[in-house]
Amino acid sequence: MPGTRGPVPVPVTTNGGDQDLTLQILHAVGQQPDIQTSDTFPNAPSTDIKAALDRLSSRSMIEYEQHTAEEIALTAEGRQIADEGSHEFKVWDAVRQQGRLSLKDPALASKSAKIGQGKAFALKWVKKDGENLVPIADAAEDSTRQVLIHVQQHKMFPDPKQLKDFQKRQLVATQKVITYSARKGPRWALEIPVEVTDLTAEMLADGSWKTANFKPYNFQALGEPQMAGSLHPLGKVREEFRKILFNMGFTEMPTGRFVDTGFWNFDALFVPQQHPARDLQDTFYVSDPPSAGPPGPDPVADAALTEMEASSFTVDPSKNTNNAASTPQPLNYEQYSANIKQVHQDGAFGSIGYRYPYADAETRRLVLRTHTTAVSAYCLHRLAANPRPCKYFSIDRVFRNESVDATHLAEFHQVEGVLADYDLTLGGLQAFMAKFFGAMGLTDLKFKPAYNPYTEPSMEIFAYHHGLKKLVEIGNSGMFRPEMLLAMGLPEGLRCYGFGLSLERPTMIKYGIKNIRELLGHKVDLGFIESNAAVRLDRE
């Protein structure tokens, strides 16, 4: 037998008795053409409403329209004061009837009555003598009262600047109230048809299927809700910076290592060992194991960046001066740590160095890594190998012991490329930071010089936030110094440019974020999480 869907009553008491309201709002239409459910059914519950409208109007048999509107309503004590009078008109009304009346009085100690004391004074209707109450009017007109018998009556003020001044006296308060208007729809009839709703075999043998009456598809029906993961803001908008270096020929650099060496992290950068961001107060040391041995491979990070370079399109032959590209040389990294303590310690490379003391213990002491950066030293030195051009970036967690505030976490995501190739120059950086901006939507962009001890020059770039209708600094960028690349063996022609930004600060501008609290972090709602909109960087 096929499922049908006959009639389903919404019952309702109205007038004493149970009544199907499905029913009586197919009569209200057929006897007016348009009915307002507030008028017609005062008595029935907004939510019966709703549900024989919305049974109804799926079969076509009615038509209706919502409308939602605020108006007052009475408070408890407002609806007190309308039956029983103001505070201040039972105080002062007590008062003549005594004549006289004690301020220690029981009729004056409770809280309303004290309330109504401080207006009968400001009315000038009583006032004080001695330890008494006495009359000052002979004849009060309780224009609180009136007021909100017409408010309760009419659901408005007489004078809307009244509203205010009730609201703070938390005797009104305003409320939404929905009401609907309908009508007859195209298949209205006084009676609901039984409709068919699974077509069956035997309706197709006997061909009843012709002339059933079958319910139609609910196309605005809601599903169930899926409870299903979803996608971090973060993540969304690092897949959207990782599509637009793909696109630009970059190579993802493997950057698992979260805790590194001091040597990887600032002394093969050209920082120094007294460098202010090596302090306690700006880095997280490890304490156990406090340090590790001399800078070396890494094979699990080698094997990774291999397969990676063989999947991608960076390398470019007709650049490669070393002979035997294809049997890259082995790399000494004994030599490359005394490179690094030679530049630092006494000058190399043509390079005067910092000329301080160089303290070997220091660069093995591990730390959480305060930029990818320190990948990025691992991988061109990586290059000295088989030196050629190549693009590498990486989008990764660094970390920093820095206060927690709006705008500031201690870890937080570093978009971060270095490109390698041969006479590059700083108006070629310029030119490739415009094609990377400009994937995003960003245009017109502003270089400010800058300082990093391991690129020269360096620039911050800036570009004009149309939303904010203001400049605003949107990454970092230089070209790497000789006494960085030269000590890792890199031919003298080879440059590289490096550059990087946060990857929070577009993220918290896309989605409209004030506080990063609210991105990352325990305050993190999860219904913004699951509903967050899909992100492009170029489109608002």
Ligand code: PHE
The other form holds:
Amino acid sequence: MPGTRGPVPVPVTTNGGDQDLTLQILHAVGQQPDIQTSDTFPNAPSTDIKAALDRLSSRSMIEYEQHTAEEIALTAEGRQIADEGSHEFKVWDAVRQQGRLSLKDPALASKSAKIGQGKAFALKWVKKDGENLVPIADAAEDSTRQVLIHVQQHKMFPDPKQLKDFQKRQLVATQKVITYSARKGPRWALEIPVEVTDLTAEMLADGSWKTANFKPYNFQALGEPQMAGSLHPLGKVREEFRKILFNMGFTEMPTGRFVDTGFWNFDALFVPQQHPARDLQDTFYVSDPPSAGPPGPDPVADAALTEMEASSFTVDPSKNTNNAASTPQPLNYEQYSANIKQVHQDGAFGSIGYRYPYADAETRRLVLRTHTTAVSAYCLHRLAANPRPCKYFSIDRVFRNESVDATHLAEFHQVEGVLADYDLTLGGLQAFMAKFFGAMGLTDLKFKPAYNPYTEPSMEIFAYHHGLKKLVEIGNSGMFRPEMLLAMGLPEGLRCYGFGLSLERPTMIKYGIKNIRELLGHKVDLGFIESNAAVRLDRE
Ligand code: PHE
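Swap state to the form predicted in complex with the named molecule from the form predicted on its own:
After this comes the whole thing, all chains and molecules, with the earlier chain placed first.
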């Protein structure tokens, strides 16, 4: 009948069958206040007992507890000795029966007979007489066998000191045994009643619900595993970073464009056109189409950023207190491109430049962006329409043509931030980095001078890794160069910090992943994605 649970329709088997055992337990607890299953059902397998106990206790027909104990059991050799006598006894017995036994007799050839011989000598039961063994003792007490028989019966050692010796001789071993003690429960009966699991319209109509035996809810039962979607560990760590950065007043930059031009990825960042990073080794160039038009506005990105800024108190232009600059100026991309060309080729804005012939074609080449700093450059140039302090961040994918190994793929994610404000100093950048990494529990940062074409000074950031017990590089940072900022049309006093780090490294550390291919790409185990817990960057 649907909606009920009755006696399980398993045929009652005679010999220790599961169903049989269930009824036997009911009887046993009815006859005795407390039963030990190991005594009452010494031959039933422990799993069958447990299944029967669970079936009954879920119906409150019995109550039971589980006990684990250590028991001493005989090994195969121990059992043989308990049955047939010890090796030494067998040697003595054979010698006694024959009166004398040649040392070459096949009865003395086995390994156990050799052991027995030695022991029988030591016990002064037999001795050598020329090439023969002769008995000394008339009677021998086989104490090894007696001890083993005792252990077999009581599962305990009479003298605990002997235990070690017998274990060493591999005659006995300890094993874990699970036993249960059980007694009547509040609904004990000699028959398993039918239990109702669903309240139906019929039961309400005919009133049978009043007397029905409802199955109690089992609040301990684990539900069916749900085939739900799950977040990728990188996604979870990204959310943590976003939260930290939003809490610090940052606005998220639109990073939807994986393909960008050489202009935004390199030229705008004062990366010279002969820079090794632009070599085919590091940059993926797009072949179809190979290039785009001149730099210009990206309406999609602009709309996204405007929306983001509107929800942020700190950078919404309408909430800007710095009134002098609050009327937006139109952005002039031709002027900006010309400024960049000039600062590279001839020098400008107080810089002597690189002084090489700047190729416009190079600025239009399409690349898979090698860093999200391409997006930061776009957003900082946009800021020049209405220069004001701002904090922007992005977390998205970048691509580098690197050889793939355990910790490198040809693509990864960058966490990047830029902060613009008047009269910023390097000490402020260090203090900011300490605050940012401090939010993830990383303290005692160390800074090392580094080089980026677009920042001066530049610093690599290190933190002590307690697991690896050494300083590990956790990020790259610097103050954007005037060649970059002044060419955009930003005012002299407005300085800008930038920093970047990979999302993969902290994720691998947090989830204890050694090989990046287990985290990203076609070799990722979906079970790993589904079973991993959420992450808190500031907790161990
Ligand atoms: N673009 C740098 C990188 O690829 C990170 C960075 C961003 C450094 C901004 C300084 C300023 O590692």
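Residue numbers count along the first chain shown, from 1. In this text, the rigid core denotes the largest set of C-alpha atoms whose superposition between the two forms falls within 1.5 Å. Computed from a predicted structure; not experimentally measured.
- Positional change of residue 505 between these two forms stays under 2 Å at the C-alpha, relative to the superposed core.
- After superposition on the rigid core, the Cα atom of residue 175 is displaced by 2 Å or more between these two forms.
- Positional change of residue 191 between these two forms reaches 2 Å or more at the C-alpha, relative to the superposed core.
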